[in-house]
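Take a look at this one chain, the form predicted on its own, written out in structure tokens.
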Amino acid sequence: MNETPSDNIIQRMRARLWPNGLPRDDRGRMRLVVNNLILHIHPAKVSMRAMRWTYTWGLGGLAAMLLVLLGSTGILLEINYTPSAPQAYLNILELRSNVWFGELIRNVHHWSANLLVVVTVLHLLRVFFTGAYRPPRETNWLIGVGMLLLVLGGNFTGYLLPWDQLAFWAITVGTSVLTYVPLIGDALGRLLLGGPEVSGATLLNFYSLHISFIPLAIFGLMSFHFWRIRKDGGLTNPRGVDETEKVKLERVTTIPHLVRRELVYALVWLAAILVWAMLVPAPLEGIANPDLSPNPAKAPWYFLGLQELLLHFHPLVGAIIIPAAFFIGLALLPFYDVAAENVGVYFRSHRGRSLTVLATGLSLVSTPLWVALDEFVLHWADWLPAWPSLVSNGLVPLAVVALGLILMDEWVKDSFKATVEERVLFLFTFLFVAIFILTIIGIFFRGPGMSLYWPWAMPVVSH
């Protein structure tokens, strides 16, 4: 019998999947399929050094595992959920009380989503502090920044779905930022909300984004991210400050050395998440009530640093200009800091380590000090009453902060003879710690009326 073109295609596919011939049983066939899948994600061999726990901390793999866990639990939750008000809230109550393991699945989904934000940020920090964003890995750095934004978007859209008071008012506060986008802010806000305010239409819009566009975009970028890692030569190799790149590196096969470690790591984290989900329920307040606003009304915790900026700057500056400048700076980082000699070295050099500690200390002191001064002493609008609010309470304090950063950069450059990469390290560390402190203040130290207060005492009255 003559072979058809389709027969030739099938034979070529078999030869690619099973170069040593077809397996004898289903178990062997499945093993070969899994092995081929693993080797599409990982290189055939990896450096023993790159597998060090203290180098990558397993953050990339943990993020991938969390995404798979979120996808699987999300599908189970979707079966018992209706994206309409007030039925959404009733579905959550039903899920907690009458669906087998319903509350556990919701808890796992909720806490995995929050953990994913933390892990994604830590993974970005690990890549930055080891210099692994530099050419030829700049494309993957840009993909990582994009995935961070998508993870925040996924958490934000999912926050509203329980349709309780906490979710309703957090989204109300969070989406109010859109109105300050120049020219298109109002139209963009109405498009996302499905009207002038948070409503049932908003719930449907957020649900659609949460289960379709955002997860598809994340998984698509994650696949491309893994492919780029292989194309760029795999993970960067860790080195000590005084080591050179000429050190001979021992390489081992991915299967079983790397896969075995990843499996154990994933199982440990999965067990930890399950235990946490069994002990700590996901928050759920009363059903959403547009007529009863909590005091204070706060955005989701990962946006409280941004909400804190709104208390100190004009909304256009605090909500749009500063965050946009930060993320644009992140995206342009590999095109400014291009030195390749210290890739794989944590904190670049001995001096870089000292500057990192110095930047952390300065930010820990100056950020709370700035918040306190702006809360009780600095009255920009009163001092410049004839100036527009955008200038007096926006551009002027922004210029003061920018001048302070420029002076710090010049001081580091002159006093420590720091290189470009060490100066970038210093400023990035200072700004990241500042964002972290602002978030902590927003979570724990803002009380009724968004006034500063000690959590264990009465609110401190501010101007």
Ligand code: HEM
Given for the second form:
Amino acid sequence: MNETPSDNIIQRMRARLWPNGLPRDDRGRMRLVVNNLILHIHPAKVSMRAMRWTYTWGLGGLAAMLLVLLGSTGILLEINYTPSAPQAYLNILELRSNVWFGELIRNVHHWSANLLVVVTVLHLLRVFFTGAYRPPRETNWLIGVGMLLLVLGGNFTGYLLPWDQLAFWAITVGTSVLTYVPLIGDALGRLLLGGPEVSGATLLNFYSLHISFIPLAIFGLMSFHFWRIRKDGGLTNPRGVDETEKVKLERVTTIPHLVRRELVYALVWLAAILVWAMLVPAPLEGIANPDLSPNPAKAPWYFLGLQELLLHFHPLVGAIIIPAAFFIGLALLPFYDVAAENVGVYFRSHRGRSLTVLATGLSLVSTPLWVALDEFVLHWADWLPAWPSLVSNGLVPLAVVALGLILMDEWVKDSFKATVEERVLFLFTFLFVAIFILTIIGIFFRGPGMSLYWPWAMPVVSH
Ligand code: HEM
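Could I see the form predicted together with the named molecule next, after the form predicted on its own?
Full assembly next; the chain just shown is listed first.
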């Protein structure tokens, strides 16, 4: 048979790619395919130091694994689910009693989704504390912020699907915030809820978002995220504060060094999630009843920091202005903290480390103090009765808090001679810890009527 020019090209390519010839046995071919797949995601070589366990804590990879786990268990759950009320609730009951491994699959899906929120936030913190958002990684940081919002959106839309009391009221409280969006709030609320309040139409809307748009967008962005890591030259290179530029970059091949670690890490987490899911069932209360509101009615746990803000500020300020300012500030971080030094160094420098501890300590003390003061002492609306609530209960306390932050920043700048990057580190650490404390207060210390309350004692009556 005559060789055509294209046969010739293929043979030359083969000889270049596989100088020892293509594997002839099935195992060899399979290994080739898998290796090829891995090298589509990872570069062929990685820096030994970037692979250090104590640098990334494997958090990005864990988030990716959880997304895959959620996708696969989600598909299985969908087989036995109808997004209509009350059928959805009956389906969940049936899943628990009549479907092989139904309850286990639901538990794995539920706990993985909650874990994903925690892991995504921790991954963001690791990137933040190592300054890994700075140029050229600003695009990846922005993609990350988008993914965080989608992860929260995925959790929130999934929360309603069991159609029990917990789901119904958490979503009712969570979506009530939308009405405070200026101008378009009402329309936005109606569009999302499919009417004026949470109903069967909301269930269908949330289901559609939960199984189509949100997973597609997350997996699309995740692919982009991974591609960008490679385009940006791999991960930032971690350095201890005492190491100098002289420390050589040691690189090893991805297969088997990185892949083996990833596999062990993923298997350990998978086993832990499975055991947890076998022991701890996902919550399910009675069927949704719009006439019977629980007391207190709380949003899903990851929005309880936001709900706590609503107790202290006018809703426009607490639910819209503060969260929007925080997320815009977070997204724009790589555009005002552009220092090329100390990228890949936890907490930037020795002084940065001390400032991080200081910011954490200050926030741990001042956030609960502010909550207690505002609950029992500061009666803004009573003190400024002639002013509209937006001003007396919103802009005035906001101005007080903003002034406190500005004064703190000035103090850090003057007393510690902190650079811009260290001041950014201080401020955001303070804010992250504040959000954490507000969330803890919302979860554990708000009782009936959303009053402050010791979970182990009787509720405290407040104004
Ligand atoms: C579901 C969400 C996410 C997944 C699956 C994911 C996945 C990953 C993976 C696997 C890595 C490399 C390994 C590592 O750093 O742990 C990485 C790096 C990175 N991620 Fe994410 N990520 C997610 C969310 C985020 C978020 C919320 C941010 C920030 C807002 C972010 C920003 C970055 C940046 C800037 C890098 C490069 C870090 C460096 O070069 O050191 N990611 N991500």
